[in-house]
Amino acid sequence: MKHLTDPVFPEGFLWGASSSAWQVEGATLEGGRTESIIDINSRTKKPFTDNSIASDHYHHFREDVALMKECGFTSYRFGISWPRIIPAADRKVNPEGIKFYSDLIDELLAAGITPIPTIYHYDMPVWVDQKYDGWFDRGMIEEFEYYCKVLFENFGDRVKYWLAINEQNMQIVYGKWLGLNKPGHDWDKEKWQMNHVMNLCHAKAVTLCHEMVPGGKIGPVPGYVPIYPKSARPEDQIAAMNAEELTEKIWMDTYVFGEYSTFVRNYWKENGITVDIQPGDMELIKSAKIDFIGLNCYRSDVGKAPDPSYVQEISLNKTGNKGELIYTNWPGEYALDRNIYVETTDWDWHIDAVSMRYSLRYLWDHYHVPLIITEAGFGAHEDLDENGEIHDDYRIDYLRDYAYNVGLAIMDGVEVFGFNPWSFTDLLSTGNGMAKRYGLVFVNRTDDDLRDLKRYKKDSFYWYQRLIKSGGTDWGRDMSEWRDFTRVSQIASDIKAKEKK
């Protein structure tokens, strides 16, 4: 669809940014908090730093919120650390943890910023993991339900937007890398049992939110990477569809329709996978009606017919040296490949602003549920220059083009009520420490040197400040090329020209 004017964002549209507790807070053993499984997993990603200090948001949250207010934020999506709330198996609620998040919420509200907390963002307490064998054990359902009750009881009077489980799909797709696999388990088969337990926990959170929070709204947070077919070959089209099913669509169908699709049930049958679905499970899942979808969309990928001669799990680029990512090849299912029509980051992630519009339209067309952007961002190697500044034009280009495509999706008829890219301050990247920076605000530390943890506003901070103040009209350049797709065509032409050289 071609639009002749720049997009108009609806009144009350929420502009902000996102973070998670374990990546930004630090203070992992302060204030009554105990360790989480992601703390331990973070320390395995050497040479990258652990998260014991991270960006030290725990001690800088008032300063950080003041910077958010200066930028013009009207929303902030953040994580709540489960082991900071319930540190031990006795289930005693930690008053220091409650106070920290209560103070953060009050500080946000006083600044005119809507708090949007994530209930679970990878930080299961170690004591829960040990007691229930992680997500494999159904005992997790009651434990997660109790945790949700504590949050709604303590914060539900002030918090009306909630996110349940961050990127459940990615925890299944990349569970080994995130440390969710356990000795004695056949991951490729038993991960679907884990997924079922997570679906039940999600359903408990949704149901409790509606029961305990007056006017409360809650939704899932899928990690969404649209898969384009590599070519017009029918085999590539089917492979791209398989990739979307097995990395994204299965989860969305379950959240919205409350049932497992025929695709996933057939997949289980064909692969000898048994899922322990007990009486009442599907009734619970079906009764949990989500209010919106929180969308994490950084990039797109390309799907193609797999090579039947070998298996290749994705090998992520861990250093930020371009060209190190190795794409998935699953015989009989799908393979992924490089999209030559778009540029990539240093970590080989496709920079594809149209993927944002595509994802929003796809989800709206399939599910007709309101959406909010909960993550999108540009990771880069950065450090202060001799003037104590960071000129991140690449991030401005990325955020501008992605936000503009959110606006185009709204013009297409999609109901979107907020844009919260990743991230506000620099924070630990999953597996890449401080080396991969996403923030609008630089945090003065490296993986090896804590420095002084001082905050510095990047150029992208000031650009975003202008965009928010203008209500989404001051883009900093003429955006007319996005209206007729010539921007995409020009990128493709530029890349092809480089390849010929």
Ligand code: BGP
The other form holds:
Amino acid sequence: MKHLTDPVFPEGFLWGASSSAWQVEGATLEGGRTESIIDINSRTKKPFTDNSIASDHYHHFREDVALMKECGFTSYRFGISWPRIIPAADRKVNPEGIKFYSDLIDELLAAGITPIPTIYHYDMPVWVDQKYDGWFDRGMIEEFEYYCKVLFENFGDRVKYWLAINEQNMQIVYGKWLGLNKPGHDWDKEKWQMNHVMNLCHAKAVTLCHEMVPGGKIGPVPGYVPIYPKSARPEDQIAAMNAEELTEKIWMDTYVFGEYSTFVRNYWKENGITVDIQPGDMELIKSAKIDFIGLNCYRSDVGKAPDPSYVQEISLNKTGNKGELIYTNWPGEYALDRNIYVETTDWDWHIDAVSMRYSLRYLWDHYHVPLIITEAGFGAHEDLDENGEIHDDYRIDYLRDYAYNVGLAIMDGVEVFGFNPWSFTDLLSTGNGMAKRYGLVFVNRTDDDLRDLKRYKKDSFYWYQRLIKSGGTDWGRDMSEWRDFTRVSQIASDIKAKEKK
Ligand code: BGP
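Moving on from the form predicted alone, kindly provide the form predicted together with this ligand as a structure.
Shown next: the complete complex, the earlier chain at its head.
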């Protein structure tokens, strides 16, 4: 559909940003908090970075919320750290942990900002991990339910929007890299058992939220990377569909329809995978109706028919030097590839604002559930210049194009109620620490030097402030190229010109 005007965002649209506890808070052993599995993972595996200080949001949260208010935020997505709430196996609730999040929530509400917490964003307490062998054990279901109950009891009076488990799909797809595998387990097979346990935990969170939080709404947070077929070759189309199924669709189908699709059941059968589905499990999953989908969408990928002669697991770019990423080649299933029609970040992530519109339309068409953007963002190497400033035009371009494409999806008919890009302040990247920054606000530290942790507003802060103030109308430049496709053809013709040379 060709739209004749700039998008109109609905009344009450939530403009904000997002973060997670382990990436921003620091104070990992303060205020009664104990260690989480991602603390250990981040310390022991270079280039992961020690998160014991992170952006020191734990000590700066009032200042950070004041900056959000100055930017005009009406929402903020953040993570709650499980080991801060329940630090030990005696399951005693930590009053200091409750106080920290309670104060944060009150500070946000006083600033007119809707709090949107994530219940689980990779920081499982070490004591839980040891007790249950991580997500492999069904004992997790009751433990997670207990944690959710504590959250709803303590914050449900003030928090109405909840996010259950961050990127369950990515935890299963990249679980080895995130440290979820354990000795003695056959990851490629048993990850599906872990996934089933996670689905049951998700369902418990949804059910409890509806029971305990008056007017409470809850949704999953898939990491969504749409897969375009590389060509019109029919085999590329099926390969792209396989990639989509095995990296994201399986999860969405379970959340929304409460079933494991025939695709995944056949996949398990053919690969000798057994999942312990006990009586009552599927009834629980089916009865847990989500209210919305929190969408994390940074980029797209390209799928093509795989080369049957070799296996290649994806090898992520860990240094931020373009061209290091090695794409998956999975015989019989799919291969991924570079999309020459879009640029990439220094970490080889495709910069593709249309992927945002595409994902929103795809998810709305398939699932008819309202959506909120819970992540999107531009990771870059950055430091203060001689004037103590950051001129992040590339991030402004990225956020402007992505937000505009959210607007176009709304004009296409998709129900979207908020935009919360990653991230507000700089925080630790999952894979690259402070070397890969995402914030609208610079935090003065590097991986090796803690400096003074002072906050500096980047140019993107001021750009976003103007956009929010205008209710999503002041883009700072003519955006019609996104409506009439001239931008896309421009990039394509640049590439054709490059190819001719
Ligand atoms: C998402 C995670 C976030 C965040 C983001 C950026 O998958 O939910 O926690 O880290 O990706 O990724 P990275 O930090 O690796 O650049």
